[in-house]
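Next up: just one chain, as C-alpha cells, the form predicted alone.
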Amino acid sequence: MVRRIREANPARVLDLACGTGVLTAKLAALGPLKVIGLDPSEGMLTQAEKRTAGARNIYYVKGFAEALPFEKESFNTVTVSYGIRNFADRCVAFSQIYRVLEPDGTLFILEFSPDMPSWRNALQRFYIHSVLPVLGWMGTGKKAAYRYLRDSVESFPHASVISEELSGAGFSVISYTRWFPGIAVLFIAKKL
C-alpha cells in the first residue's frame, strides 16, 4: 500500500482511522509532505503521538470519518488501513472523503474483505476462523478483540459492493486487488 501511495506523489495526506499511527509514521517518512492522522479514540491518538514524537510533518485530530473537520479539497491523498469495517456509515464517510479530496486526488483503502463463498476460498475461511484469532490472542492477550475482528471480517461485504459504494459517492476510477490468501484487499479510487 505504501509503495502505491508513493507512486501517487502525495503532498497533503489524511490518514483516517489512524489508530496508533503505524501507517501515519510510514506515510510521513515518504518525503516532504504533510500528514494528518484522524481517529475518534483519544487513547489511540495518544499512542500515535508517542509513536511519532519528534516528527514535524504529522498532526493528529480527533474526529469521525462521517463528519470530517476539514475544508473542501484539503488533501490530495486519503488513506484508510483496516478501518472502514468500523465506520458507522460507510456511504456518508465516502462522501466526506470525496469532499475533502482535491480533483485528481486518490483514496487508498486496505481492508479485509472475504471473497464470494466457494471451494477455492476455504483457505480464507480457515485463516479468518482459526489463524487470525489465535495470532491476535498470542500477540496481544486480547481474545475478545480478535473474535470481534473475525466476526467483522466475516460480515464485511464483498469488494464489489465497496466499489459500488465508492462509485455512488462520486469516485470515478476504482480498482481493487486481492492479496494472498485473498482476504486483504487494496482499493484505489480517484476523484476526477
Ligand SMILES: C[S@@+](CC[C@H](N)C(=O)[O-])C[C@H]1O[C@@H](n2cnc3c(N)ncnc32)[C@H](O)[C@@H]1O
The other form holds:
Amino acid sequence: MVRRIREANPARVLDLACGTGVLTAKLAALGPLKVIGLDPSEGMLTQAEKRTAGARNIYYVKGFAEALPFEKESFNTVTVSYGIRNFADRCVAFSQIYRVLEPDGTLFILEFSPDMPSWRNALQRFYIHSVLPVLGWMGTGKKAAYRYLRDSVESFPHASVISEELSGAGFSVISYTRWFPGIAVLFIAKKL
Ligand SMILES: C[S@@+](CC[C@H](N)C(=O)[O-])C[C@H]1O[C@@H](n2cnc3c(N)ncnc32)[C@H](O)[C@@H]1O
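Form predicted in complex with this ligand structure, per the form predicted alone context:
Next comes the full complex, this chain leading.
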C-alpha cells in the first residue's frame, strides 16, 4: 500500500481511522509531506502520538469519517487501512472523503474482504472463522474483540460492492487488487 501511495506523489495526506498510527508513521517517513491522522478514539490517538513522537510532519485530529472537520479539497491523498469495516455509514464517509480530496486526488483503502466462496478459499474462510478468534483470544485475552474482527470480516461486502459505493460517491478509475492470500484488498479510487 505504501509503495503505491509513494508512486502517487502524496503531499497533503489524510490517514483516516489511523488507530495507533502504524500507517501514519510510514506515510510521514515518505518525505516532505504533511500527514493528518484522524480517529474517533482518544486511546488510539494517544498511542499514535507516542509511536510518532519524533515526527514533525504529523498532526492528529479526533473525529469521525462521516463528518470530516476539514475544508473541501484540503488533501491530495486520503488513506484508510483496516478502517472502513468499522464505519457506521460507509457511503456518507465516501462522500466526505470525496469532498476533502482535491481534483486529481487519490483515495487508497486497504481492507479485509474475503473472496466469493469457493473451494480455493475454503481454508481462508476456516482460518477467519475458527482459527483467528482463538489465536487472538489466546494472544491478548480479548475474546470479544476477536469475535468482532471475525464477524465484521465475514459480513463485509464483496469488493465489487465497495467499488459501486465509491462510484456512487463520485469517484472514477476505481481499481482493486487482492493481496496474498486473497483476504486483503487494496482499492485505489481517483477524484477526477
Ligand atoms: C483496525 S483500527 C485501524 C488501524 C490503522 N489504520 C492501522 O493501519 O494500523 C480501526 C480504527 O477505526 C477507527 N474507527 C471506528 N469507527 C470510525 C469512524 N466512524 N471514523 C473513523 N475511524 C473510525 C477505530 O477507532 C480504530 O482505531
